[in-house]
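Encoded as structure tokens, the following chain is the form predicted alone, with no partner shown.
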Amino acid sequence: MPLLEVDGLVAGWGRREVLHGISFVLAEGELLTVLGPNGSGKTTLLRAIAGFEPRRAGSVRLDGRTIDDAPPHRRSIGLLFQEPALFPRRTVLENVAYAPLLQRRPEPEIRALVDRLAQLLALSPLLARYPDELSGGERQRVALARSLAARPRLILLDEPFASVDIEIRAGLRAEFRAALRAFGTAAVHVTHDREEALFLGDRLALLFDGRLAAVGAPSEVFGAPGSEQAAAFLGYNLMASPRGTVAVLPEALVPEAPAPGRPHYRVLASARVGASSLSVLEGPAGERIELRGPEPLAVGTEVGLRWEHEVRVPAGAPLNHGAGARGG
């Protein structure tokens, strides 16, 4: 049996439909990463998912059990938000050891507890400062450690890695992966992020405009866009080709002189970015692609472009920001 049966969800706000007939199951100890653009239903889904949203269709199961009609603090389903809504004056070990201590719970059990959390999420040395003492990390740790410490059935994350700095964030993700599979506690973790969606879940799922266009494995799913726009909001570009429209990752196109009768792209800017460079061409129809290469372009040329490697996405309109776009 399924941890989690989310089958045939609607949700809004007002008169404004947001999800539309979402379903997929969630197996004890999984994580689920929810990847789409900003304003496809993310949140909305978690919320509903957690009560706090009303559906107007569908049901959700947790353990085999509807709880449709049941309150969010009755679910046993955890929340953690962008921003960690810690108690204020309370200490990091007080807001770990809180939902504990109001499960009546044996103190030597809570302070065991504690401890193992405080390990695994490198908050031992932290458990005497209080929340504004720390930075946005440490902060967030501190607020999984709390979700976690309440042993909840599963864990709903809304982008908790939105806020913190980016020199930091593949560290956090690591440890939450760590701790979330320590206690053997399921998650659905909601991003806009590629590179965290890819890394952080055992499957992936991509949300467009409230409604589910893929679930699979990471690899699965990056390695087989359903439809254009899957492949443009995964990274590719969108490239015509005699076999119709392929997608062709960045790191795949090879610039080279232009032919006649050949599609002919300006390169628009180019900078070295890391080991690599970065470049940003025009197409024949005014489209943008991403190109990666040893060195930049010289901006304000005209090159033609080959690839060797190209994945095949049935016809559909592209998404029209992120990576990639419909070459010509």
The other form holds:
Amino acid sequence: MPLLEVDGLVAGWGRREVLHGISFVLAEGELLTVLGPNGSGKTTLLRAIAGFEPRRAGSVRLDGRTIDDAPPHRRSIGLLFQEPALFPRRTVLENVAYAPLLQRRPEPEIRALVDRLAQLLALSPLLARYPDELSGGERQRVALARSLAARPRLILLDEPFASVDIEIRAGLRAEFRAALRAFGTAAVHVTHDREEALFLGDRLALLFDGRLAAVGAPSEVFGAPGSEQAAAFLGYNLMASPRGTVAVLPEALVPEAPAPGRPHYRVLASARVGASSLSVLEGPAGERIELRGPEPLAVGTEVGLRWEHEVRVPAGAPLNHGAGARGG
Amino acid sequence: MRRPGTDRLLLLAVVSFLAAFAVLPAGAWLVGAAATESVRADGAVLGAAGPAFANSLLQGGLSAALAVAIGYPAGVFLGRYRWPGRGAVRSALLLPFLLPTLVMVLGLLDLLGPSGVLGGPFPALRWLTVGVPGIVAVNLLYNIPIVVVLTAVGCEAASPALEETVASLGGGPARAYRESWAAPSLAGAACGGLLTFVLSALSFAPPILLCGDRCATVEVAVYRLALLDAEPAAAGILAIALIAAFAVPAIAYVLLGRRLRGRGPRGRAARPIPWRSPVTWGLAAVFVAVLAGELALVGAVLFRSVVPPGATRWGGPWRVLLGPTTASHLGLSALAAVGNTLLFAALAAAVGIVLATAAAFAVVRAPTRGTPVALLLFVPVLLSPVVLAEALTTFWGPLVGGTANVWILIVLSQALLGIPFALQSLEIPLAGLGPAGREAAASLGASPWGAFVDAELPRARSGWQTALLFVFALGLGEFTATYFLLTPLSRFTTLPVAVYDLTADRLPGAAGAASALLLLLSLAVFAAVVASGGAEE
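Would you generate the structure of this protein in the form predicted together with its partner chain, following the form predicted alone above?
What follows is the whole complex; the chain from before opens it.
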């Protein structure tokens, strides 16, 4: 039996309907990442599951029991925001021990739980500090420890790494993943960061305009985006070919000398980015194409494009006018 | 970094105005009074101070405490839940604040007095219109809406994320209240309590009209000493005591108010109404009762102006108001009084908006400067209208040409009393104003003044409408200072003063109609405030 079943969930705020019938299931201990652009309904989805946003239709079941009418504090669902929302006048220790104390657990149990979480999330030296004495990453680790200490059946993560410095973000993701695994806690994590979604999730769901576009293993969803919108959001270039619109990754594009009767692309900008180079090209219809290659291209020159690998996407208005696989 | 010249100019304009028309005149009067040997020795004159302070503390304390007790739950309902028409209702709550106390007194009598709409058929209610209960009832009509609105501001300053986190950790509504929104909402209520304490302790018309000498507040005592007993030095001594006594709550209000506005709003504060909770029903009931009380008062004033007690035909009071009897009692026609009222309020609004805008920019540019400037702007309110008017009369009266040009002092006093509230409306749209816009304009070649006018001044536009209407409406209803400044039968008589004079001359019908007229003018201003989308605070 799945841990969480979301069935035809419709929610919104004011007169606006934001979620239009969302359905998915989540297994015990599983981490589902929901990837979508800003305004797609990611936060509303989490808030509706947590009970903070009224549900207009559909249902949410946890452990097979409907929680539609349960108030948020009786749902056993943890929630982590982009801002950690720590209790400002409590120390790290008091923040982490907050929920176990509310649950009136025995003191030795609370102590053991806090110690375990402190070790797992490297909080031991910080336990006596107050939130305003912590860095952004430390605050998020405290927030996760505080949520896990409540021993919820499920944790909802609302872009928890968005306001964390980029240099510590990767490490923090790994720590979050390890902590969730160690506690066997299932999680729904929403983000607009492609890399984060692909890294963290056991499964990946794409959310556009309040509708789930695809749900599956990250490699499956990334390898076969089901629509032009999904492909574009996952970082593909959309190219027209004799086989219809195809999605091509920037790494798969290869510049070549422009040939008569074939589309020409003008190099707008090009620079070395780390070990490779990133170029932005303009196509015949004014569309922008990203290309990653070993060397930068000369800005202002015109090139043709071929590609080694493509992914078919359902037919739609062609955006680019490539020559097709291997120059078609 | 060097402070741009415009900042210094703006600050200088505000400080100069306040210094010239509030601090300096009041200081000169009060220092002169303190130096008068005969007054210091005259214990009999100052003997009146004891009961006046006791009355002020009793009336102010009772009015503020009851306002907080009733206003807090209603403010929570307004601040935490979203429902249709919430913005308009919020603005409507400020209506009593814009009306002169005199209209409220007459409204209370029209509603609960012996000939009142409710007091007539239910004599048990009449005790609420006499003595201290009557004064407190009138004060509450002002105070409760202020506490409601400031409590709502406090609720909106609470962190929704913190509250939801508590719930997600298993904490119920009581725990969420304690951890998340108790502190800011109580701070809002306390802020309202402090303001209403100062305003009620220094009230003028309600004690005179509903109780007489035995309930006189300090402000009434200052008025009597200065004007009726011709003892300006003794009045000055009493004014010093008044300022000393009420400075602490006034300063506390300014500091708490600034802290509250600095915190929020945090967004997503208002949520759907949780009707399943009995607490919500309680909050809603108090809120509806507050609103019903306000509507009943407004309705009673309008109704009694058309149908006076024992009238055989409708509309009599309006005919008397607009007829020769009223003109002979006032020394000018009612329409001329309306003209004076509108003109003075408009001029006060013009002066007030310029200075409030300058103050708002000076405060926003340098937040550390905010509290001193806000305190300085609050000085006229702390001085109280009577002390301000006496100081203006003593210092500036001879310079502006005495009673012939007293309208200048009326406009100045109205502007001074309105500026601190206009500043609050302007600080909201200017919050978070950074140097980027000004620097961008400067990098394109604009002069410092040009950069200010092009890049920053437009940011204040949305606050201007509300602030302008606020100062205008406060000027419209200003009674105490204007009454003090005017001589009997003056051609500068305003509508609030006319209401008082007609009441004193025992023309209750005409006074009622004048009240209704003032109420209608205030309603028109209120409608304009709502239409401009303002009056959030």
